[in-house]
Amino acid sequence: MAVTAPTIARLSGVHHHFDGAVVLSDVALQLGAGEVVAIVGPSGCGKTTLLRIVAGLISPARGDVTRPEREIGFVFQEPALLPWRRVEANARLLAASDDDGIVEQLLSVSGLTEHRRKWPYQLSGGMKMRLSLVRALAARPRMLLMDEPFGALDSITRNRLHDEFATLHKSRGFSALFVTHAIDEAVYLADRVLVMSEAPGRIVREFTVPFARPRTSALRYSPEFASLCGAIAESLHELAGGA
């Protein structure tokens, strides 16, 4: 499906391999300005490799990649905070020198203001992930890439962070591309969900998420939400050779 907003990133005919093993094959995708897109697929299908190619951390063996030259934020599976810097100092690590209060805004929105003087080891797993997200957004990225950022959290914390992410997205207007194994997470956060095949990975299905923003927790229990999650799960099951 064509993206109606101006395109901020585009991949065409992307192939990649490691030690002769083909990981990605003929991948094409595009990300519109202000759009949130989720990528789901079987383990080992190349989702993280694809994300790193979009980030410019890996050059594909073949294919075309268009992305912003700068202004790219990356949130990894692990928070990777600097243990010798307090919460506020970690949050300011990537902020511009002419910071206009964005760090204060992000700390407030993410509920970390009262924890600003703590050390990373004093934070819960959810707080660490919030801080990782704040640090990435403090750099004012046009495009945010996330590799299963909520995967290690309990469901209650994960759902709270989904809403905090949505609030930050609304206030900052960045584009986001993220990898997840959780179908409900993809549907709750994204505008589109892309389904990848087993390795060598390629994008084989696309689902448009029709739910208006802002989304609330009640959406998770609606028949429409369950139906879309079920359709994506069925697509993944078919790709895995299910009956």
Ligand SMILES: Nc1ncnc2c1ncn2[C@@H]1O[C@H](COP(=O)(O)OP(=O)(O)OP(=O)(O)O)[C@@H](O)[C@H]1O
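Quick caveat: nothing in here was measured; it's all calculated off a predicted structure. Positions refer to the first chain, counted from 1. Heads up, when I say rigid core I mean the largest set of C-alphas that superpose within 1.5 Å between the two forms. First, how it differs from the form predicted in complex with the named molecule.
- Across the conformational change between the two forms, the residue of L57, F207, H181, F74 occupying the hinge between rigid parts is F74.
- For the chain modelled as two rigid parts, C-alpha superpositions between the two forms yield a turn of the smaller part by 18°.
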Given for the second form:
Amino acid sequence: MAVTAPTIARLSGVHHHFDGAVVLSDVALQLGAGEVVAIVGPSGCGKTTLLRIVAGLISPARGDVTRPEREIGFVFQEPALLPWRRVEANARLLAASDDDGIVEQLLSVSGLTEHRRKWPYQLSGGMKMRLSLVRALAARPRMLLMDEPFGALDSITRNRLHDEFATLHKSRGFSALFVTHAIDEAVYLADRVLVMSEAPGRIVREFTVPFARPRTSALRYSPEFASLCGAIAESLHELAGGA
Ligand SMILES: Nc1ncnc2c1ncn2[C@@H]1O[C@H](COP(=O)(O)OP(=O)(O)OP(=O)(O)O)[C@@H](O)[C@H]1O
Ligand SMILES: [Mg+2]
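May I ask for the structure of the form predicted in complex with the named molecule now, the form predicted alone having been displayed?
What follows is the entire complex, opening with the chain shown before.
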């Protein structure tokens, strides 16, 4: 595995099952300090379960997990907002008291400034997801775990948030492990892309992303980018039993 930085989280020999059905089988992964790692895999293969195990929200049936004790941020697949707090108060929920600047910056870049007085029920699905992301990033986590954080967004907002995420990552240096169904997103954001098999999920392939940072949108249209996305798509297709 191409991790050179000190490891911030590590899983080895992790197995998990729900109601007797094996969901994860012998999963090993490590996340280096400051590293961004993406996980892709078929629906139901155990990606969310794996992320929850890394976060410590689930104890695996077997296996070893090490993670930072504190400062773990989590963006859930379903936006988890406090319905009795307005957008602005949700965004500030986990931010340090002297952190006004970052909340404002994040609200602005995610297009939520003008909606700051709304209640969560008044937001669209994509806006709720953006707010969940803002809240997690405002806490300045050491390790950020994200479950399809950009999935519900239109492509313009999505690409803008990708670049903002990369800028924040550069300035803060947190580690991030995220799940996505979008291969181009995995390649644009990550240092490594891990491919999971169909359930019971295992990590069966690993792709190192060689592109220098900062990455710009021109990269998305380059042949090298398309070629790596194609190789990852092919490995997913093979896993699904395709020719
Ligand atoms: N709390 C639970 N109780 C019982 N079964 C569960 C629970 N959570 C997940 N599962 C089952 O575990 C398997 C993996 O679920 P998981 O949510 O981890 O998949 P996923 O890879 O994140 O899928 P998707 O891409 O659709 O989000 C599924 O068969 C799911 O039904
Ligand atoms: Mg999931």
